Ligand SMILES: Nc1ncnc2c1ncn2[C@@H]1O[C@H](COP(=O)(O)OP(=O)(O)OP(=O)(O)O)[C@@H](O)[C@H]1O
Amino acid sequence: MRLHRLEVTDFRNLRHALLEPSPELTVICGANGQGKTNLLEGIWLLTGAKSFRGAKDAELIRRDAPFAVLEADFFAAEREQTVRLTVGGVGSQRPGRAARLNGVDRGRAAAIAGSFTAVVFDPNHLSLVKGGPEGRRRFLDAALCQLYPGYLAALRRYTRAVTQKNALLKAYEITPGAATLLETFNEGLAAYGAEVMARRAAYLARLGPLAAHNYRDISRGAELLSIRYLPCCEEGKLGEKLQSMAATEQRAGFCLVGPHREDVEILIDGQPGKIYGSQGQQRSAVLAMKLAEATCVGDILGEHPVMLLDDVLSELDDDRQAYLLTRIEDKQTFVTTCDSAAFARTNGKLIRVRGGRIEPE
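In the form predicted alone, the chain whose sequence appeared above, alone:
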């Protein structure tokens, strides 16, 4: 997987920028607020996923512009490809994110998921261990949507069914035929939820040992990392669990069972990293998981994803920095930084960003 060219127009604070990266390491340098992370975010959007910063589509458009455009040339699946992504404002002719892949209109940007793959690591991901379960579910879903297009469809159908069921439960007593509707929603939840759970379980079974190996290397064998999937019920038993919880859910007024309530437990030396892990241990765990994610993508798809590292070296000590820089050798990687000194001994291409513009070399 290689990105050859990225051109953005009216994206965030970037009126127009052309990025022609190195096939290996590209260091995007500049002061805070100049547009470094915006470039990284633009690359990430080529995956078809939403902003890794949690931004809404409207926030991706430069102020007073009707829409943003991202165009890229990349090599994947043993051929050269092109993608054009537009982000339209509410009043534009085509609101939201739309994509054309190799000249063909694919509709919503999510439809191109899996065509261009990337793994992003930013300072906010350091809360993957100590944060709430929603962030860990999002970590799983972001990876699986790139790997398996069918997963995104199942997840969307499941999420829609949860929304519909919650609306029904809130108005259960005044809804004609509520019992029949509830049974229908539960059937959908059981079917789509089972697919989501199976994919999550299989992915974690692959990712867990890789992450444990990475962590062992980072800690030089001093500590052990383990990752455990905490499903909402036994495999194949979601339908039964929904039935058994029917009365409780009616009293609560919302859906209490399903993949949207699951979690992933991250243990360091057998203890919950969220509670007992030091900040250094938590950082090491996230780094180990992100590198394992990249390995999984490479193993499953047959080509290594593009690595996007947003100002993460400042969050890591010297040993972790050295380990990370060693692991990204020979892989296309984009790194943002305020200080390029850490990369002085690398062969990376240096790009400077100031005021939303890429400065000429």
The other form holds:
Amino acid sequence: MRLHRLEVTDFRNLRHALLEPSPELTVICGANGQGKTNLLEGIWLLTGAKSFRGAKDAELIRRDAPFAVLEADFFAAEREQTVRLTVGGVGSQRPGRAARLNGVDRGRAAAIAGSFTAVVFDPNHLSLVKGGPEGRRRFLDAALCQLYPGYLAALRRYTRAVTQKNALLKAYEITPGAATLLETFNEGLAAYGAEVMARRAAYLARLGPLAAHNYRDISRGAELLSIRYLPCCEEGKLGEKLQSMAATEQRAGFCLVGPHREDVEILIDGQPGKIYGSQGQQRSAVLAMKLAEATCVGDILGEHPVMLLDDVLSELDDDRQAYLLTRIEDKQTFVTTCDSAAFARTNGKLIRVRGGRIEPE
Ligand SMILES: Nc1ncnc2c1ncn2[C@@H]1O[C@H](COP(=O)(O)OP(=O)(O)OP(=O)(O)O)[C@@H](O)[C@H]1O
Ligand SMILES: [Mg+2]
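With the form predicted alone done, generate the form predicted together with the named molecule in the same format.
Okay, now the whole complex, with that chain kicking things off.
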């Protein structure tokens, strides 16, 4: 996957900007609030997904402009392709994000998912290490949905069964035939849950060693990262586990066991990263996981996604920064930084953003 050119009009604070990135590393540099993240967000939107900042479509349009346009040329699936994304305001003729791929109108932007792929690191992702298990499950589930279209269906069936079972457990005493109903729900949960668990286990078995390898490179072997799936029970034993927990679940009044309660263990030098990791170590760990995610996507789908690393350098020491500014080869990567001296330390292409403009070299 290679982005050759991106032209944005009336997008965020970028009135008009033309980005011609390096096929490998591009470093986007500028002071706070100038438009660096906006530029990365523009690249991200070419994937067809919604903003990684959780922004509403209307917020993407430059204030006072009627709509925003993003036009890009990229290389994927062994050919040159073009994409044109428009974002219309709430009351406009065509509100929301719409896409045209290779000259063909595809309607909603979500319809072009899979043609241009990217993996993004944004500082909020630090919650992967710092936060609770639901963020780690979301990380897993998002990656698996992208890789295996059937995963989303299995996850939805599972989640629906959990909701139904929770409703039953709350009103267990007053529901006629509750025991039979519970058994039916548990059979469904065991089947869909096993599918979810098998995918998560296989994915983490692949991701873990890749992330550990990346971490070793980033930290120059200073520490070891290990990532392990913490399943809710042994493989193939979810049905049995649900049965053994039935009485406890009835007392609690909700589902206590299953993939919706699982976690991923992230250890730095054998200690939980969340509790003992320093800021830089936690950041390195998330970064190592994100780069591993990109490698997994590349290996499984046959095309390495573009990597968008927002504000990744802060809190990293010189050696770790050097890894990001010089060692990323071959895969197309975008790194943003406020460090005006970055140009002296990178072998990538330097792009300066100021007041919503890309400055001429
Ligand atoms: N819809 C919009 N219309 C006009 N300006 C906008 C819009 N959305 C955001 N902005 C402006 O864009 C600027 C922020 O840009 P961005 O988030 O890209 O900054 P940045 O260069 O990444 O800064 P930092 O280094 O602090 O992360 C802010 O000044 C904000 O007011
Ligand atoms: Mg920013």
